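Take a look at this single chain in structure tokens; it is the form predicted on its own.
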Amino acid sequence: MSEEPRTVGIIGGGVAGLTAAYRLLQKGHRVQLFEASPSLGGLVRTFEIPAGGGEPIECFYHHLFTTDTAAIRLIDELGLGDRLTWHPSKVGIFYDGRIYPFVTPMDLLRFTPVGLIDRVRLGLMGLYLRRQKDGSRYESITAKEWVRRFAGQRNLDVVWGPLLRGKFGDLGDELVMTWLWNKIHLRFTSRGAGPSQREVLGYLRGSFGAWIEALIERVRELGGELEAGRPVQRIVADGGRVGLELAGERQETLFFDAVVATVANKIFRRIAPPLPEPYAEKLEGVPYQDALCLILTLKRPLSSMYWLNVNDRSIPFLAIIEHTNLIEPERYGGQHVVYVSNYLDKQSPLLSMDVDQVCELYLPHLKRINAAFEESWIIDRWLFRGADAQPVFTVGAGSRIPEHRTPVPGLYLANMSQIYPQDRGQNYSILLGETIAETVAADLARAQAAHSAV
């Protein structure tokens, strides 16, 4: 006689959340997932942009890399891989009132605000550390420190450094240098061999919310239950077995053989039953930032680069990814879509401003970027937030990253705390969910296997 399938509770329908329940609903689980927000898809949600041609955008910038094989590879199982096309990226740094191309071997031959010898060693760094193949050696160097002592610090003071705090704000001077490496690393091998060594980005047709609509779909239809605006408000233990409080109209209490809980790692430790002190020490052990993005179509372009990073201490935000300088604004009823870009400390005050007040502290600096750039360009225009959209490794972060197992039995943790060094994206966020899909069904295995052994 055949063993009832096991059940699987899953808090967070984001990525990591929907990939974990797709591949153990094919592997003869039963699931259940629970979104506290209204939709599904995490930081891959979409909107549609008025007069846009109804094709929808998504709600911060997205873009795969020729390296992110897990995100290729589940976009053509879901059906979608003729939908993925790839675009030459323009990247170029504003820097001392100038937009710097910032692509080519050449572009940085041709930086000037550091001197011959410096971009010789800023080019050098970059072909260094293509060539390491293991991270691990930076875990007891910040990447300020590092870079300083190899390129030396009018490359910090110029590039790097900026960078860093723009990104991570004050923990930017903390950073692990096993995170820059590892960017470095993949950022070059995403490039093509050669003089020209131009980059390659992803973007598929319809957005990439097409393919979380597919991803939502194979789940319903293997029989997943997905279920959006449902709130848990606490994991408990009972008996070997884990169950979640939900919150709403219907409050009950559900329990599974087991849970995977993806959100982040303050929210986990809020909810969950007490927990070990060294594991709740890590959990506290990777800050978060919080995203803050402002979209703007436009009439016209800001500017020919695709994505600009700020060097400039003075501008409030870090980058401006002007969309359609990879895609084509035709399919966007002929509009042009810039997001400004922002990582944020969940103190800051640009977090509770609203799209009036960002756009008045923004649009002045928009027009040091484009001096042509008049606020009658924009047609339309809106602000997105995203809670814990950051993590931050700082030095020795490898030693503090959760497991897994919980030390609770039968409850998981699986979030972009634990996909170190990476920090972000659909990729990593996909494997995560695979890996902790094959975790959890290798253990109810071997307790299925135990108990039918008595």
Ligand SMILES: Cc1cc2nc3c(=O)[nH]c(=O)nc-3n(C[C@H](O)[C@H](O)[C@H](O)COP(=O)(O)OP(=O)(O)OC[C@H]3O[C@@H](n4cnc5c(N)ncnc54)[C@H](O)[C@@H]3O)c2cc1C
Contents of the next structure:
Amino acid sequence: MSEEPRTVGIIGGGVAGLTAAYRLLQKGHRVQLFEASPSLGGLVRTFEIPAGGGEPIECFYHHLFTTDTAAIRLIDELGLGDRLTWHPSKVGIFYDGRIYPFVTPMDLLRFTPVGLIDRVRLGLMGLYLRRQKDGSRYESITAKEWVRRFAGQRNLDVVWGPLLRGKFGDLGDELVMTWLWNKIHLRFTSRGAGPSQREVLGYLRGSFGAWIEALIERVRELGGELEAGRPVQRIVADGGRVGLELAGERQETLFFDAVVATVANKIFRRIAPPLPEPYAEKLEGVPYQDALCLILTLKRPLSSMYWLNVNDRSIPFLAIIEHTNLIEPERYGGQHVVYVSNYLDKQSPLLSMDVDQVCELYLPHLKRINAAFEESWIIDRWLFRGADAQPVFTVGAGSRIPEHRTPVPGLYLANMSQIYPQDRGQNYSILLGETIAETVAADLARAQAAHSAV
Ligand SMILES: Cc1cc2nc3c(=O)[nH]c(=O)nc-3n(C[C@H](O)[C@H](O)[C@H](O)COP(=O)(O)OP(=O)(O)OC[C@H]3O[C@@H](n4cnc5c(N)ncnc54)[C@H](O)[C@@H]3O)c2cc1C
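Next up, can you give the form predicted together with the ligand of this protein, since the form predicted on its own came first?
What follows is the whole complex; the chain from before opens it.
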């Protein structure tokens, strides 16, 4: 802990910002956090389904992998460890009018849309990548090209191309192979041993919003000030201190010894003081996609899969996540909860559609996934948009990640673009928050020691 508490301003009240606030307070600093939207939690925001038994649910589907150790540890630390339960995942691919289970090596062998030799190549690809220790050698090739060379065009067209698009939208084609290498490594670690190699996924009773609430409470107990509905309009640098120009009810500029921004790169560039190249250039180096989730509550299940990748480009969405195939529907008053997921460029016309227009576009396609599906099954529906929800790492991404310490003294950046090559998730935003808290605290202690020595 430094000798004298220092003031730290935090921009953004998602997982990274809240975790940074918590760890800095624990180190004895004074923290004020500003969140633009009316509530805290960022992409882990939740809502309640009417007649759903009072259990909140995420606006965007969420689960944990067993490898998400930072998240598991923090949930435990907040006293919620016994609420975290693990469930076998049911993953499938919708292709050519059929749902194929896609979890175990046996499922792979039964995946007839590609020929036997290609299935073997697909299996070998997973085995090969699991054994590669250094992902940096894949920095100069797209995942698409690497898969085509290793597993062949058919596997790319039917399996991997659509899987990557399901995660990154149209930018999936440009994804760097290092990301895929890392993901395959981690996903296999998350699986149990034995021939079935079943993966288990974690979910928190009361939703992941419950640990966010517990974190908010802990931050407030430690004296942290959290203000939602307070967008930061501009960051100003003034003689070693960093100021935040705040909008909202009170317009004012507050100064801090250090400021941590957890917002997306483009937003940061817009509100930060002029930044020299090459830092400014790096902020443009990682494109982001917006998330669009239609949530339906249904009287009946849509399929038996938790995660269904839609590998059919004539269908205008990328995946269906049927939450109640992981968590029992009884928790939501017997209703079946289905997320219809898309990742889109900001220019996509879908992002300006309302829930009725999105339903009109999507619903006929649900009948292709389950021929029995009727609109009368729908109890209710919601549409959620997450801006800058998915950074996409393209070729050479490793050299374009902005550093946490920006060129402006006292100003730090900790956002999802800096978790490369990991996949975006609560776990890595927690690690981001913890790393930045360590960095800021160390710098403040050093500055104070230098000041005392004078
Ligand atoms: C569809 C979807 C599915 C997901 N599934 C999973 C999953 O299964 N498991 C998992 O672990 N994770 C999942 N995630 C990812 C997880 O939600 C994120 O990794 C994590 O919440 C990101 O936290 P963050 O704090 O880094 O960013 P954010 O949550 O984006 O927080 C940044 C905050 O900054 C605020 N902000 C922006 N501009 C300003 C400004 N000018 N002033 C003040 N505040 C500002 C924003 O409003 C936002 O609240 C999913 C995300 C999405 C979108």
